[in-house]
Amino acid sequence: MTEALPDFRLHRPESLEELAALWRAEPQARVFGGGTDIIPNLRRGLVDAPALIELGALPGFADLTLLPDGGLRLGAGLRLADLASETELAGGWRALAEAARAVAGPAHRNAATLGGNLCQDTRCLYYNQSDWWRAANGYCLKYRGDTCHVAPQGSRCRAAFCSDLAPALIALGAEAELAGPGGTRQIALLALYRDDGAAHLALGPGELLVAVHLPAFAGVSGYEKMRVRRGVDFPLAGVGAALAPVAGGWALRVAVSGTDSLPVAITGLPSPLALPLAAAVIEQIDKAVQKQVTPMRSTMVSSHYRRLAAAALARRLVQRLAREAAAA
């Protein structure tokens, strides 16, 4: 049965100043781009929001700009369908286009935005249910309860962060541009996230993700995803990777989403890499991913399976990129 939306006030500011004034007047308001995440959560009673602020009218919010240094500035309001087909992303930044194409189905991609995908709520088998189902289980630590059913002895929420774009952008060295009451600032995209499923974004009060900056990139990149249903599902594991030429070989960056409460940037990878990749190097990458991701029982698929899947995706993706780099 479809649940009715609760009553709320809708605002559509046309400047960051107007947005700031709205937030001061309605501090409990929630912002959104395409609404593909927040609207279902409103229907399920997962969001208490007397007002919603739609960001589509902000100037430049959906712009893609080629920067003088060869990098890109991607407005947070860019639609995923546009990112999936953007010709600027056909070269070294291809991981982002592949990740955008992997999100849900065409109707979702036509509405969903870059910023929304990066700031989406975390997900869990015990959280993303109807209100009556959650009430029958005493709710949970993330909302209205005091126990994380995934890890009952723990003190924090273990819901998983399932953005497809985040691992691709982190592998490409992206930075987040944030705007708030204190002005604008740029941080590494990975620093936008905290390891807490109930409070996973490191945004200050009244702060908003307005753009993502990609540095110039001369290598190859890609994205791989594992999900139950190919056309609609969030990643049970999603892997972004990038190979960049450096002195003596190639530098590798790998990031994983869908397993933890924040995207995981894999550390300790061999560098520089020589092509073709030796079997021992592939095995080292596999072990690094398995050791550093910590999937929990937050989906219908077992934690161990998701760990192995993340490692297998990373191994397959890095091998593909190595072949492309060698051919180029």
Second form
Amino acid sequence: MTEALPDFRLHRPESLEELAALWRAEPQARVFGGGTDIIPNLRRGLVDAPALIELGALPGFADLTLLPDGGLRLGAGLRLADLASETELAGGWRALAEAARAVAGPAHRNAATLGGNLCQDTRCLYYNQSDWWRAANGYCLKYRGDTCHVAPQGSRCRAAFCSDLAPALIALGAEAELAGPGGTRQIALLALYRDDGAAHLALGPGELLVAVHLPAFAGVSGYEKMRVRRGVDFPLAGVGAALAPVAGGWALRVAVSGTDSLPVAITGLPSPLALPLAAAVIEQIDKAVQKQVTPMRSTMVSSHYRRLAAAALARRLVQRLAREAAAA
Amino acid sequence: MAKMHLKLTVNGTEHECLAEPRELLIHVLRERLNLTGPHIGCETSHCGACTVDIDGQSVKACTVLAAQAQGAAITTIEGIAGPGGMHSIQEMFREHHGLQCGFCTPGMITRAWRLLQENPSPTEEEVRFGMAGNLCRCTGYQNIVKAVLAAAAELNAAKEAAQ
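Form predicted alone done; form predicted together with the partner chain now:
Full assembly next; the chain just shown is listed first.
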């Protein structure tokens, strides 16, 4: 039998209590939903784990619940294919469905989960390679090595966080529901991330992302993505944006993925906005994105190109949303 | 690691086997059940040559642990043709030169088979979007898209004739 993966124990807990006990007994165990992120990484020798914990049997883990305040609670086990076609996401929250639809290909979306997409490993030209390739290069700071080949003078890993869902959800004001040894807590989704490609998740030991909460949203939202091959690739840049009606006009939120080690929520955007958008405002949004993203040499495509792509996507997306908002 | 007792229904036949937790579904299908139709292409989940159907959904069998398919109903390329011969999709791939070297074809056809159940009358754009996870290095995709559209037309015509 082909031994493609390293050896590990496999667990399938049926409750959060059982999961907690498993994790206490094996703190180095790694959790997964569909496996579309961790299995290729295991295969390439990028994961040291004596045990894997599959989360599919946790009760209610894939539930989608409308909340009394008009918000939505999305279980972390929801499949991306389901999010892409979910009717609750056809209105104001559409950025999430558009982002889910933009992930990889159909077979990935059938297996991949919301939680897995948000907690996926960061990616880099010097990391997502076979073991012999990385060995020949002296490995890298993210795994087994001591130098970041993207920024050799730096002291941290510059691998890029490439979730399509994160920027869409951050633009929609999402919160992450975490369950761990200390109980349950809810934080802004942006606070789930740290600016370090080798340790980009702010989860404590034994802590799990169990759901995402979307607040009620009366505006329009969307997601745009740039990639090498439209069919399958991770984003070179991905932009989520949301336009919500406020006193005196519209409030704009924009977040970017694929450029930094964490999703970037763009700050300092003009507000409130008047529709139709003035050319100077679009220029301001473009400049804000260009200034705040910091793509590095972590892909085959130049960092400058990704910076311009992120800004162009933001400009294109915000103009689309402005047209939709004006027509509504 | 201790082996697990797996029960899978593959192409309508129940199979039981022992497999390690780390075994991928593609390896169990090919090496334990001798179903070598689904191919191993890229081993990084890009190419789709290993595409099989698990409980009514297309999945890349190189990115799924066999244990994750415990109890599932699986269809591989071996299960697509009927007792009367090739399936319309297979016929149309032949008719429209939807293959050259043929390595990607089992995954292409297994995916197209599910796609046409999800959407029996797709547009060209829908075929391209629905087949996007399956890579072909020979054909340039034009004839694959033509074959899937022709198969959709033929399947719909057959359905109408039967009614």
